[in-house]
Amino acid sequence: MIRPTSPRVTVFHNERALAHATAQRVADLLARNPRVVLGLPTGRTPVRLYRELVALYARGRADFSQATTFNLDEFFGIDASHPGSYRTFMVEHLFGRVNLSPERIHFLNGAAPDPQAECQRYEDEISAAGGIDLQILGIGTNGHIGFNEPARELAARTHRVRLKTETRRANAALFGGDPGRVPPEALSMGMGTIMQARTILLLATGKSKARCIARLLDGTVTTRLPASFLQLHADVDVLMDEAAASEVTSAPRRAAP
């Protein structure tokens, strides 16, 4: 297989158009392969996507009943019922509003007494499911994906990670707006786990993502920008709005209005 030198890039007029197109792509995949394994993100960017998926489900145009999901990450030191947990976020925005079977929803346990064993359990469950068919990603303002933070080295597999200050700040809204209340550590899929997904969609919206998107698309592969490793994957689409694309020097494809 000949690998591309860079991901496919599409720019949408705004965040709503991006979310609508992505939701339709997910719904089409569910129709073709009802037993699809989805990797899902949290954060501000996918909220509109999940809203669009819920709307498609409500209109009978998306069926999640046989799908399996794995979320990218979870804060360490809090349990699933905590109002700031990513599990709570997913129940609010997607899991509690579509027909996903509870036994097909997979999540890291942030309250696990043995985080190393918990990370291995998650890897084993991904393998048992046959791997991830479609991994949807957001991107942090420092270029992280999942909770794989910029560093001299990146962990290949699901692991415990200490969060950067900017990452805790970006998640403050889940903890009453106070970055100091955001857990300092998390559990996250590793870069190798993410890169083994058969297809990857990276979503980026807003001016705050423009700099790291430009580095991803126009720069080199480096552990200092974890998202840059997507350049090495055979099947990646980077989908962004005009604001996130504002510093890209290449000429990405623009979606029809």
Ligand code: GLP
Given for the second form:
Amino acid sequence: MIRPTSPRVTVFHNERALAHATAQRVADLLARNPRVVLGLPTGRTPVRLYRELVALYARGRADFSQATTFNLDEFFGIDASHPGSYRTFMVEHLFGRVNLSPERIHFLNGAAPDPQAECQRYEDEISAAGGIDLQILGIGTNGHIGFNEPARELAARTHRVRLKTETRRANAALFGGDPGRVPPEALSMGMGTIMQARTILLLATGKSKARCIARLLDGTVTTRLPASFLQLHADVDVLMDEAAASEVTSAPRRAAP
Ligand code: GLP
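Would you mind giving the form predicted together with the ligand, to go alongside the form predicted alone above?
Everything in the complex follows now, all chains and molecules, and the chain you saw is the first one.
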């Protein structure tokens, strides 16, 4: 296979080293461009990254005061203040702990009466902000990014989506451990929304991600593995720990410094 220049693959010894390096990269970007527009994920994977960013902020090494954020997705049918909402997650892990300005924090409203209009509003706000400079992504065990689930067709723009059983199971911890209480639908940035970000960092940790990471890097692009579309983007870093990288054979691996 011809070696691509993107995605670049970097393997860290462990989750801690990955989070540390990624937080430093975000802090450097904030220093270079204080008005940077960040796209942010939820899930277990970015928790350590957010902890590191909070620590950098506390030491005066990261300043979010001029930055703008857009989160990738939100459950549909619940209010932002619901304990299981992604908004609540972000307040707990990042928004409530750094100096982001509330008016520059953007989120899809899962309780919007007109979801289509809500999705359009989000697209318009991303455009008005000048687009996303750095989009940070996690990955679902089935290869989803945001809530773009594997399917025959994928949506390009922000849209309402029905969640797969495995995705509701993976998100059960936010709803008292009961997959049945996870909302069956969500609002999510589309594939085009994500792909228009200037730079993308995909973070993956743990053995459960090894299979889909190997497929993501195998050179084919398929709607059955939405993350495989990242191979079409010119500036993507796939950052992972040893466990997530354990099944990668086809891509050149760079060991983290
Ligand atoms: C969720 C989110 C994704 C996230 C993924 C992985 O369903 N919508 O944005 O990347 O699951 O989550 P985790 O990091 O907990 O494995």
